[in-house]
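The data below hold one chain only, encoded as structure tokens and taken in the form predicted alone.
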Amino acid sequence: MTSVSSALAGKVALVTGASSGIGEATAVALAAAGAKVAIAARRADRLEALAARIEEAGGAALRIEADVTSNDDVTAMVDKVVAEWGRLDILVNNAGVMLLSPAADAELDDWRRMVELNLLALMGVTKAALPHLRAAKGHIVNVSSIAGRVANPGASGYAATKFGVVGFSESLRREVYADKVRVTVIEPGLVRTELGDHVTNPAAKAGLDQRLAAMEALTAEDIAAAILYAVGQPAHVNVNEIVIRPTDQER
């Protein structure tokens, strides 16, 4: 059986939303497994610290300050990876935001922000990277959520974007499978990251905090391990979907 380290040695990965949480943990895991990792986010100071961490451990990191909702930034981001390392094998679309609220109380700007970042930006990054991924017979990993499978009250806008990610991923898989490009969608349940800090609706924030306090939530490293499992499979194996919940989570 091929080890993950040997499977990823020499591969080039791009991780969006890499400045914290799942993106940060995934970048560290990919680098530890032998991949060269481009880390993209808006917070330059966080990227600097992450790159130093990866490089101190013997890995290779490329820092890219980018807003993935900007078409110009996305084009420049992908071009920089290919110019630096000559190829792109793995794309992890992780950048996202969770702004929970009941539909009646929702701010339209919050819905717009989630659609632009969680869905449209993911689609735009994928489109920009696709020629290189086709050339490399690469792998696209889209980080969705259990909210893309189970639509709970109080999360209608967020769920809409995550259902969109799941639908886009499956359609994309059927478009690119003949090119030997693999597509995986990751659907985590409750994960203890900064994502919950973005929630400003008091009732939604209280509900989320209560749920987190009642269980042993997943960690960013748990999700990174699932991503590493998917991308470390042999080329003829496409893990299309991973749903991962805390053991204590019912829905």
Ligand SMILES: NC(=O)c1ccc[n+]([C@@H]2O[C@H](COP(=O)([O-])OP(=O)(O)OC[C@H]3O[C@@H](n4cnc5c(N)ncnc54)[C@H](OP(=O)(O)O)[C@@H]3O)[C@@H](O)[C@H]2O)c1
Second form
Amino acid sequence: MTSVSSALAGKVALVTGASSGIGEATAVALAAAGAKVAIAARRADRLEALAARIEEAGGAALRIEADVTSNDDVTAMVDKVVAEWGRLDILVNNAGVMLLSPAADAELDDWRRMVELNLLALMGVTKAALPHLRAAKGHIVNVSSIAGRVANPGASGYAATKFGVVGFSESLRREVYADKVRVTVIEPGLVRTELGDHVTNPAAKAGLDQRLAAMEALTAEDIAAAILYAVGQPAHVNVNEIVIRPTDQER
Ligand SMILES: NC(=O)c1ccc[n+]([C@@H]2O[C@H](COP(=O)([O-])OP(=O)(O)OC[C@H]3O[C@@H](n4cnc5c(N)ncnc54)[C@H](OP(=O)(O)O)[C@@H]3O)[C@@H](O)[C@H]2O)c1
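Target state, the form predicted together with this ligand; input state, the form predicted alone:
The complete assembly is shown below, putting the previous chain first.
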């Protein structure tokens, strides 16, 4: 981020999972476009470094240490944004985890973790933020995945959560459009981030590493640019879905 433009001046954004990868790049992009950005995640050191990076470039950042699977943290997170900046215009529901494994070998706790974070927490954050987003005629961006459109073997638990995000988002869009609240689902293919680091199933990990080695994967900044495109549209334009794959990725 080199300078701050005025495209999103006056807007307040909240990005979950902002401590790395897509969330971090999105926070930087939103701040560079002039939005004030609340950055939420569990790793305080990463948030501190990101806030410093945004502020050094002339942007405004608010650090919020939060586990979005905790109802109390979610309430406190949304309250903190509104207490500090008086409004909430853009919510980017990005926090997620991808614990790949074939269904037969899956750890139930991994499935539970993915459902609780990728789906339930996204729904809970949305509900907590909705009154403020309605008041601001705001925008909700839900980061799903190509795994929410194409169900590949070896990813059943993850796909279940991301198909869930797509279903939730479309139903939500139809509930809030009349209040001028926009809803966008982002469905990236393979992006080079820390996401794969948490995969413990050896075959799934090897398969993922092999796919990444064989292609020029997307960068977190590629996805941030897509999110910026969606939220930067005029108020009458509701970009509902962006599927974005590496050119090298077939499915
Ligand atoms: N990378 C890809 O290929 C890809 C493709 C399609 C979709 N996506 C989606 O993109 C999103 C971001 O992933 P990424 O690729 O950027 O991976 P990442 O670098 O691992 O980022 C995940 C983020 O989620 C946060 N997070 C995890 N658990 C959390 C919790 N309980 N409460 C709050 N924050 C939590 C992490 O922060 P803390 O650990 O500090 O809490 C981190 O900031 C995910 O929803 C993922 O499913 C990624």
